[in-house]
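Here you get one chain, nothing else, as structure tokens; it is the form predicted alone.
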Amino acid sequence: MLRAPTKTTPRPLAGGRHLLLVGGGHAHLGVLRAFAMRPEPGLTLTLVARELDALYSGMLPGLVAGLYREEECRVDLLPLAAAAGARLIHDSAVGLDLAAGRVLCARHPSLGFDLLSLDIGSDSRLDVPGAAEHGLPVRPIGSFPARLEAALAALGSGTPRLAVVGGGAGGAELALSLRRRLAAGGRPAEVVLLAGHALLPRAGALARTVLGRALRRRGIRVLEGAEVTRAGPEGLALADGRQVACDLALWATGAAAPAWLAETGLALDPQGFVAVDAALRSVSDPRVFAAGDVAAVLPHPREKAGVYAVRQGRPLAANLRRALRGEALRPFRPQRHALALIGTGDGEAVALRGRLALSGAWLWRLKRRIDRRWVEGFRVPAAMPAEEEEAPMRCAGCGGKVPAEALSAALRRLPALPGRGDILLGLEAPDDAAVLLPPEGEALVQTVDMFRAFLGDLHLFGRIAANHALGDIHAMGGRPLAALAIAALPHGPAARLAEDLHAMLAGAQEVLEAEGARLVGGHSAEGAEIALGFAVTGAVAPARLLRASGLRPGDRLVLTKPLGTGVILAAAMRGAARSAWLEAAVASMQRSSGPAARVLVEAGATACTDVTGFGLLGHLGGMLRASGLAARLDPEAVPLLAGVREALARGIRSTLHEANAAAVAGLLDPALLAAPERAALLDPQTAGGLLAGVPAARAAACLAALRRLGCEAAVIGTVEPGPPRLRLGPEAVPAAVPVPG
């Protein structure tokens, strides 16, 4: 388990500069670890990972084997990156541009950086014709276990033949893994080892013998003496003429170096990877440090494996470290020969060291502490806050404005956006105020809402503050316009709030636009904390406008979200969610109910509202008091989100939930709520669903038109005549109403 220590000691600032990880590999943990332990006063630090849950490569061949649980064999990045006080984004980088020192990723704008470490990884080498189709690559081992399930899946019934191409140790500790766990599935298979020109090429005669005999020991062929030179459908073709028949190949042959390394303009070894010195920095540029399969260390070559990254995390973080306050960097010498212990998925192991070798069940009780150990290392790490400096006055009033340099610097980085008839004014001519031309014949809905930052990611951040807003606008089935943004960001360097302000409001664009509404303006100031919020402008044709009263006796009421996310973030700000939750949550916040809204306007809803900072219960006994009516809802129907349940009998909640809990408490006995798994319908929901009352002979129509969105719609409870009055219970879905799913 991650200590924090006891006490920290006045270090020299690191002058508000950015460190941005690339990569969730083994020395990266290694640095968030250290970071937690001891931060560096003024540092922002991200990290941009792939996976949200780290795969430690040692455990991959028992998780395949089926001897771990996939919980066992990975560190969620959540916690850890929460504990170094890094701002998470998950997403993958695909180009660098050392010139404006900035990543390129796949899905988020580019990031700016100071210092720039990589561990990224590498990808399997497939360099034989037919590989690429026909094989299935180890690497990245991350998402191996997801691919190899999908593909022994496809096998269907019978024996099947498995060929795993490499004879290094990786390759032999894969054909035992997969050996026992189709045995132990009760589907015994052919398994062959194509070890190429010989089995352990860099090892003695001994480690030969002795990794031979294990595998022959347990039925697995191993072929020497010729290279695979193709793939096919069919099996494998080796040099010397020889044919392998096989259902499934593997490949686990040597790493092959990230392709887009090739267009950064950075030094590189003869195979494509980042050539670093012995402190493990870029020999051409030294914002650049490079760790774990995708590092070459010039003055000590070893050979990609998982053991030489975990020991780079200490010295690299150091580096890093030093790096920032500008003192000289020290150099790191990996050891010679790695200890290299090869499960053989039935209790024992062999364990290779240079040219010795050794077998037996307590190497494999060894190994398995080892691995269980270092992945426990990073469980639920707690940082030590960082001292608190009195901070000089700030100004107040317009004085307290984000500085135009920073503004403008944001702004300049949005894309371009075609003009619009209805927009006579905006940002692409910025005046002092934008200036809209009202729809024919429709009214006009407006609305305001603003939350402070829930995530580090703030270009997701900014997806899901905009989604929000437009909750709004969609409850009233209108359609959004227009927005004005209203955001506050910490005093800092302008360059710093330039990145963060365009971040934010490059995310909400890419939702703005995609819900045909328009960025037209906003204003900016600072603030103890980094928030954001809109001020929307709607139109919605007086016929289609629904409002939160208007339900009717009979109705069924349809919930277009599950709940959650309260309790989720909740978790989150503890260290005590898992990245799957959050994953889970995120995905939901940034779903529109533009087209939910669609559906339940045709399905004749006579009433709806969005579901937000009141919870479900709020937000229904506000529909009931206007309405003038009662309803009964079923608990059980109402759909939640992975880990709320585990997180609300963990005695989790979201400090507003008290609050919500009062609100209601003259419509319904608030002893109804006291079990752990009722506190979810009180929960505030950031980005909720919509909550409408639907015909009932309407009902299942608009679930199923719902449920083909990919909505988690549900039909949870039925309005009843009487004075605003809350009801519990299974019968609120009357059996007559058919739900589909």
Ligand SMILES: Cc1cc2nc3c(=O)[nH]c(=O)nc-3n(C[C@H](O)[C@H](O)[C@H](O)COP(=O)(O)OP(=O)(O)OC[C@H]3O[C@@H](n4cnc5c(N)ncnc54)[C@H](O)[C@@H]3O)c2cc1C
The other form holds:
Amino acid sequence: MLRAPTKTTPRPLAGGRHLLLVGGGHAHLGVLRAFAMRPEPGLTLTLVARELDALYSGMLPGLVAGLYREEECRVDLLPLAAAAGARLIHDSAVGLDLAAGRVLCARHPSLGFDLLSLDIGSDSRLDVPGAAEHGLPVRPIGSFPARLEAALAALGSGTPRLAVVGGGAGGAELALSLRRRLAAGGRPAEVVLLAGHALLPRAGALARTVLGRALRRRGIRVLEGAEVTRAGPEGLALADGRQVACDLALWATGAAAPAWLAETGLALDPQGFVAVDAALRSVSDPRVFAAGDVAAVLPHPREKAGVYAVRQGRPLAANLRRALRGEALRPFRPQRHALALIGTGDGEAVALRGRLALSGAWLWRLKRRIDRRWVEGFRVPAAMPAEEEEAPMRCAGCGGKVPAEALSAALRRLPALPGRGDILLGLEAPDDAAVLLPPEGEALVQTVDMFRAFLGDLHLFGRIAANHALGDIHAMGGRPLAALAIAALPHGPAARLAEDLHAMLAGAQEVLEAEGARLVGGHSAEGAEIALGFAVTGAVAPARLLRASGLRPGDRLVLTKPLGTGVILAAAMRGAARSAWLEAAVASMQRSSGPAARVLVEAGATACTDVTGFGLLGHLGGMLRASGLAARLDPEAVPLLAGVREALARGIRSTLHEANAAAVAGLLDPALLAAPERAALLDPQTAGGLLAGVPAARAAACLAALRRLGCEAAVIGTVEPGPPRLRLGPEAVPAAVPVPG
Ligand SMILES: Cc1cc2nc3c(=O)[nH]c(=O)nc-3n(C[C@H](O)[C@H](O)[C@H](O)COP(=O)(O)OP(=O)(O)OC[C@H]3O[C@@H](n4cnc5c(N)ncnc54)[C@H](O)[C@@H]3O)c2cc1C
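Moving from the form predicted alone, what structure would you give for the form predicted together with the ligand?
Next comes the full complex, and the chain you just saw is listed first.
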């Protein structure tokens, strides 16, 4: 039984080694569970995954048939990785530099490893002309449900004609599932299964008979001796000259190796899969392991099926552990015949094992029980709020410096940037301090921010930390010019420190450059935990300066981003957040406030601030105190991030919540916090949105302009005369009402 994670911030490096898992396939789920149940001291574990919710192949046909909901068939990698203490990086590996011991990623800097394990599944084999353009490949399976939905939605009216190419167990089960799915939706389809040479080519006659009967009884036409030679917009051409007209052809002909493996230099089998020995270790590179479809286990060749990937999880975890400890590996022999249970989509299943075959309703019940239990075995119970003992936004103390060797290695790998006339000395010519030329006719704006890492993906954390720091400059109506980084890293080997520092700075630099700010220097120190911050310098023409004070009665209060990053991060730290929630929060935290600030300035904003650690009410309270005014707030109008309502209803709060509540207690109409979801108004925000007062007559146009930018902006209240006070009430809110006179 998995336990709730107690700590999900990146683990300090204990001088240990780095195990990099690529792909959240079936075997790697087993590896993560094994390391969650028995952590390996000193190990840094990272998972790179293209999808954050791994689809269990055994339930895919049931999902297609409409017998399961999507979330029943998927394992959310976020809590599982957290329980295993793994850093989770949402990205695709696209290459391998074996000489340097690094994995190349699509959107992140490359990742170094001491040990690498690949469980990335397979693609569909599309070797028939026209198949890539006109067929719907069933692999990779993770994205298949969405691709299928889109293809079914695009079918014209009338009875759909569907063809499934491939007569293996997967193709047959898919044909049955599709038929059931469309019939249940009141749109019966003609389904034909093109079985190539024969149905179940590697099984015995009994299996073929039982499965063939099950297919035909459900009205599925099975064409054997039907080799497809071409796919086109009208249908399929067969080798014997026959034509099969169809509206949609699904390609279930077998597995192909991911193409990028061919360039890696790893030994591959003739089909391009990673050649491994019985211990699941690459036959050409002892640092590399592979399992699941992507592995070709040379001593024990088997078909590509999830059941084999599932069984490899435990021996793979054990051998990775042995390799980390320098112990001898143990060979693993997979089962010779796997039990295949093929659901018919209508409450029965056909069981095949070797030459044996059976069918019946009890077999479907058995299959359903086995599959559900398997997926449930990877669910991580959420920790109770009381178990949270750390303040998520508090900076750890600093010790000595990060060694010069690590620092220069991290900086060396940052991309070289063109010189800038206003920066006399920066990172390209390091000195005791950076030297900038002040902008002519503009005032300087300066700010500093720092916090502990809350994501295992340090590149992403660097992006968010930079965006958060820039928020203050934007809130003042300024434009960023330069930034100094301050980073804390726990003691560890220089190479690992360099890796982590580089990941954070590379992410930050991307964001800073996009906003016109040059990273000109910084300071790095040893600390108990990973932390990053920036001192940012910006410029602003005094006439465009936005201040927190300056609100006027009648101003509409405009908020440019939804609330809830604090509660979502708190939920993620307890293993209680869905990956979709964290994804939405991460997207929001990466959204720059620069364009929104420019819209607010153009709309004549009277005052502005960025909503961060003190929460919406804290920052609004600050604006009201500074302006000597009151406001009426409509909590229903305040946009919330996905998952915030659910997390708050479960009692999850950021640790700063109570302090934020105490800070505004004297200012509030208590009715403002009457409903549980209103706790979001006190939630501390990381890289939160801007809150501005906009003259009422211009509020509607301002809101429309913000929404055109893609901001989930809203008018959430109105400024009123009177001493600083926050009242409840939607009645004064409408954005479009012009101010009389
Ligand atoms: C329609 C259909 C039905 C099937 N039904 C069954 C069945 O009932 N029983 C059965 O045993 N088998 C079944 N299979 C076969 C089964 O899907 C595969 O054998 C199984 O999924 C392989 O598991 P895996 O761990 O190798 O990879 P997958 O389960 O495919 O997982 C690979 C993971 O790696 C990620 N990934 C891929 N590339 C990268 C990258 N470059 N970087 C980072 N991450 C990456 C993917 O997002 C994915 O999450 C079926 C196949 C199909 C097509």
